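Coming up is one lone chain in structure tokens, specifically the form predicted on its own.
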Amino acid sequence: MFLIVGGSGWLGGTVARLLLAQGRRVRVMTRIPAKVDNLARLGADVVAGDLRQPETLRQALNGVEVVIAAAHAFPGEGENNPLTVDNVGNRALIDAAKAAGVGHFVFTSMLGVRDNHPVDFYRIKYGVEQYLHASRLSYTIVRPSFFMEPWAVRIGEQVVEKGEVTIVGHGHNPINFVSVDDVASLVLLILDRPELRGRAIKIGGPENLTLHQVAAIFEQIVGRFVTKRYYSLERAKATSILMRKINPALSRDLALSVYMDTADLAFDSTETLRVFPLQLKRMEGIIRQRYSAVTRVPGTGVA
């Protein structure tokens, strides 16, 4: 039995569907079972559970051989945030998995995690990695770059609704984006590779794109010019600091945006592809699949 924690999210839901398509027994733990009715119809066993409530984890882990932890609470609002979910919650899940005799634990982290990272979400992920290592559970850690699909939606909503996109900083920094589908495919491959246990596997997409280049892809596919509005790095840094206690979610989101415009976020997938036979998807294909049917606005077409 495979337990997917975070089955209502981008990655957890995709992994669940792939496992079910292979005829494997899948249980999905989620705070709101109605959100995964589609997985239940495919044959998944759905249980209500909350990483913030350790007492709910025991039932979810009953009879489970493999845990795939894909839940997160970024940027987080109220009590559902990276501190309560990604930090305390994942540590509770690791403890409960060990107590239940789980055979293997797959943890979804992030590319670039370290103990002194400027964004607290990355520091939290790194700390959980270390906690998992110290638990002596059999484990594999997956470290993906930024997911294409959520960022395509985040930018696409602005483009379709307003014909513009807000960029923090200059928008010229190359960033690696990877498709959720490719990360899910990697997870399935490592499940059958016992020699990879105890390792952290990095995965990124086939190209490094600036936010300006992503906007240009939208212009080509949607057929309208995209106005760029800029939020300066200095303003973003100052607002992030001011909002830490007042609005932690906004503070965290701005800190991530500053990081994305200033850090070295390029990634070369060559080494990963030597080990795993993946056909990595490109951002253009993801955007075209989701937005090619969007009605073009008269007089604004770029074609």
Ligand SMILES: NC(=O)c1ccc[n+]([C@@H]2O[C@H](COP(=O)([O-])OP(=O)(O)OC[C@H]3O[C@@H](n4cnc5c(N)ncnc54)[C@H](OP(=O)(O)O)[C@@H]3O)[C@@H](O)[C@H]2O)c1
Given for the second form:
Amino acid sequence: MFLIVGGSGWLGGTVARLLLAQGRRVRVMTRIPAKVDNLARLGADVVAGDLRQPETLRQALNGVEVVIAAAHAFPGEGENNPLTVDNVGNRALIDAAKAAGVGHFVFTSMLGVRDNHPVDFYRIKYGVEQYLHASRLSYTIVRPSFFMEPWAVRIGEQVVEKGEVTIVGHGHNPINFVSVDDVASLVLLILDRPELRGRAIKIGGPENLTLHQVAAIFEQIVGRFVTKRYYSLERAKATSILMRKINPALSRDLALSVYMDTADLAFDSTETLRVFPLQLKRMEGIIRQRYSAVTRVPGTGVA
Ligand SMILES: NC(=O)c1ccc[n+]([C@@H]2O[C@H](COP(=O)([O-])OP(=O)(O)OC[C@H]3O[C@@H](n4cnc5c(N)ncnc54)[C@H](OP(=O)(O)O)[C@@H]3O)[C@@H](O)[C@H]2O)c1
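Having seen the form predicted on its own, can you show the form predicted together with this ligand?
Okay, now the whole complex, with that chain kicking things off.
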């Protein structure tokens, strides 16, 4: 039995569907079971659980051989946040998996994690990687770049609603985006490769794109100019600091946006492709699939 923590999310849901299509037994953990009705209909066992509640983890892990940890609370509000979920919660999951005698643990981390990373979310991920390593559980870590699909939706919503996109900084920094489908395929390949146990596998997409280039893809697909609104790096940094206590989710988001505009986020996927037979998807295809049918952008005359 595979337990997917975060099965209602982009990556967890895709991994669940791929495993179910292979006829494997899948259990999906979520705080809100109605969110995964689609997976239940495909044959997944659904269990209510919360990374902040260790007793629910014990129940979820009953009879499980492999855990795939794909939850996160980066945008989380209030008590459901990176500290309680990504840090404390993932460590509790590792402890519970060990106690339950789980055979293998796949942890979804991020490309670029390190202990002195400027963004605390990356430091949390790195700390959990270290904790997993020290646990002596059999494990594999996956370190993907930014996911294409949620970023396409985030930008696409602005394009569709207002005909514009807000860019923090200059928008000229090349960023590697990878399709969730490709990361999910990699997770499945890893499961059948015991020699990769104890390793951290990096995966990125086939191209490094600036936010201007992503906006240009939207322009081509919806057939209209997309207005760029700029939020300066100085303002983003200052607001991030100011909002740390008042609105931590906004503070985190701005800190990440500053990082995305300033850090070296390019990735060469040659090495990944040498080891894994993947046909990496491109951003244009992901956007076209979702937005080529868009016929109207309110207030902009996009028709
Ligand atoms: N998005 C990216 O660009 C990106 C890039 C690199 C790595 N990653 C990593 O990849 C993984 C999957 O990301 P994603 O974007 O696919 O996620 P997502 O779509 O944002 O979904 C987040 C998931 O986390 C679960 N979750 C949140 N709080 C929880 C809690 N207290 N207990 C249990 N589950 C909780 C949610 O489940 P319920 O709400 O159903 O409980 C949901 O399934 C994460 O580890 C993320 O850090 C993401």
